[in-house]
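Given next, in structure tokens, is a single chain: the form predicted on its own.
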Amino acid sequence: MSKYRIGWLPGDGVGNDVMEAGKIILDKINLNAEYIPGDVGWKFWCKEGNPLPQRTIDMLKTVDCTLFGAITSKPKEEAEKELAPELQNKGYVYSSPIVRLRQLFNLYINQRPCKAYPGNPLVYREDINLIIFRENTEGLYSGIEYHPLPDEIYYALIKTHPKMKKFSEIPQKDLALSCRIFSREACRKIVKSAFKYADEHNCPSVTVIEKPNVIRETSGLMIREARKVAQDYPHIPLWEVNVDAMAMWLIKNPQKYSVLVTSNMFGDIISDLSAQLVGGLGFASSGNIGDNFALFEPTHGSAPKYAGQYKVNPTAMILSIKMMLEYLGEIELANKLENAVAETIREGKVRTYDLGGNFSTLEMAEEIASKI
């Protein structure tokens, strides 16, 4: 019998691309695992409705953690447009798979390593080694939107609110309003998360990131609970940076910065830009962490132009690879893989097109395989 049960979604486009370099891997580290096959993205929402179909849910309840491919997310009219002629005009909207499951299971923690490989000919800088801790439930990704507005949002709002004046003539039906909803205890679980990170590998320093200035309700809650969590590290510096002046600071001086956490969509914002100092998201990999389950993916999309052409760089779902075995207690294992993909990078005799060179994502995934 395996030790582990992994679920094992590759998704759309290039998803299948990278799930397949990861099995090179997987399989030459030898894990105890079995593997399970799951449905889930594009053409699954085409022809049934859901993109997430509920066994696939079923089956993930089963496992110990999940490893994701990619996933293609389209704006609700062209998604509509793709369904099978039966479904259309039936009510089906569509809503990213991964969003939901990052919630239906309460994956709350989305930690995004951004670390500089030396050889690397993309990086900004070499000495780069930064984490991004990402509230994952909550915040404007959180799914609650309305267009129009109903009515009963529509005049609670301006009754309850001075501010609403200015919308008061316009209609409803030219109305659009997503919801930044914060919840205290998210605020304080992902800050908390964040410290006990940095207080374990002895990280320097933790970035809160937020807009409180302006945004002063949602952004005012995560500064004042991420005070308070600081005081129980009183030997870890907490800075407070707002979430413009971030992307200035991680342009000019990205080597300051250690643990950074935010919320959910300043948090998908920031780290895209520090993936691009380590050399882009080819080296972004993710962790969606909740306390009993976990999903790991690479953070690049399906890529539809390049399906199928095993041309994208694997080193993002590899990196996925390592955070997972860090995950499931193979910490020895991790450390080689990371070593191996590390060793790869400074020889530089084998790229994919983005470093430059003219290598498959597989020849790229046995290449790193070949030094563990």
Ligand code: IPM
The other form holds:
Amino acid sequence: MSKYRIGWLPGDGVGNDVMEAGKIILDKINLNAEYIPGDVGWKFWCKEGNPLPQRTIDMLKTVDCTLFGAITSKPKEEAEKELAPELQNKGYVYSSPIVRLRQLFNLYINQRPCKAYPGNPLVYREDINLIIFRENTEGLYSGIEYHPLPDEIYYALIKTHPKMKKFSEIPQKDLALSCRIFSREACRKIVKSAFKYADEHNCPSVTVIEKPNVIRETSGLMIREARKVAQDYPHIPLWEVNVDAMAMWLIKNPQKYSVLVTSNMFGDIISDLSAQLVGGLGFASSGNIGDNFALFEPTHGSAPKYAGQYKVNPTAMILSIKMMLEYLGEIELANKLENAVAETIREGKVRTYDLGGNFSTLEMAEEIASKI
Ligand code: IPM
Ligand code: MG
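Go ahead and give the structure of the form predicted in complex with the ligand, now that the form predicted on its own is out.
To see the whole picture, the full complex is given below, headed by that same chain.
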């Protein structure tokens, strides 16, 4: 069998620490793979004015899938200040490399499991088993934003929309606009992937999370597509819940939910909330999946203050590797790896600082590796 080719993108901060932990696991399972390193992150923004250089994109076009550590993102003004002096005021604009990768490779599914492993002292309840399907390429992440509002947009809105009247007295320089664009196709595809998953894994329900009572057009489109897709799966109930209520229900009765599906920004928020229910971001894995490519990453950020200290919990990265193995069709290896994670948590002997222990990132990975 030919070797897998896997992109290796540690990125910033603790991204490197957890990728090293991941390598311990991959070496232990002896995956027949070659890992191809790529440049991405803050360093490359500062030095080159581009946190995702073209050479990295070209490399990613040649691999089966990629692992990704973490990335540091900063707001516009701060980012510009940190550019190399010779690059300043030359029109370089920072944009998040992970958001770009999701869009460039059309990784339209962001799959985020949040499962409680018994024995973890940080979980809310041991019977939580959620998986979020977050639309990953559009919505409020479309990147179509304006400030100030340019003439053609401003006057077109005034001409065509009665609700613009209120804003027509405000100078354009004092107006900012971010577009929440949904396409029918993306709505259909994310809901379809959620139902397909629910069907294949015998999940009891699919919950679509939006806010159609206020955001009528975009949320409305998602809900209507969800109802259509649900007709192909009459044995799986579709629940419709508003995003604000969902935040409450997830705290109150998280064990009642199973597969959750939503748009980009709501998914971003709901997935952090759900991660906390099962022990925090140290346990939250994710897969950005498209038709021909996928990128697996822990949901946590780069935590600059812990960078290089090998303190953070490697579980989110290791469970992301489990998701990658499933994507590659290595189901048996994926199951073995998950069992080793569950066993390590159940025993509770080797714990990183977030779990109240003082073992390092790499020691916890070694412990998991020893149980595979
Ligand atoms: C996530 C992160 C990213 C997002 C950031 C780093 C751009 O919060 O993966 O959830 O907003 O999608
Ligand atoms: Mg997030």
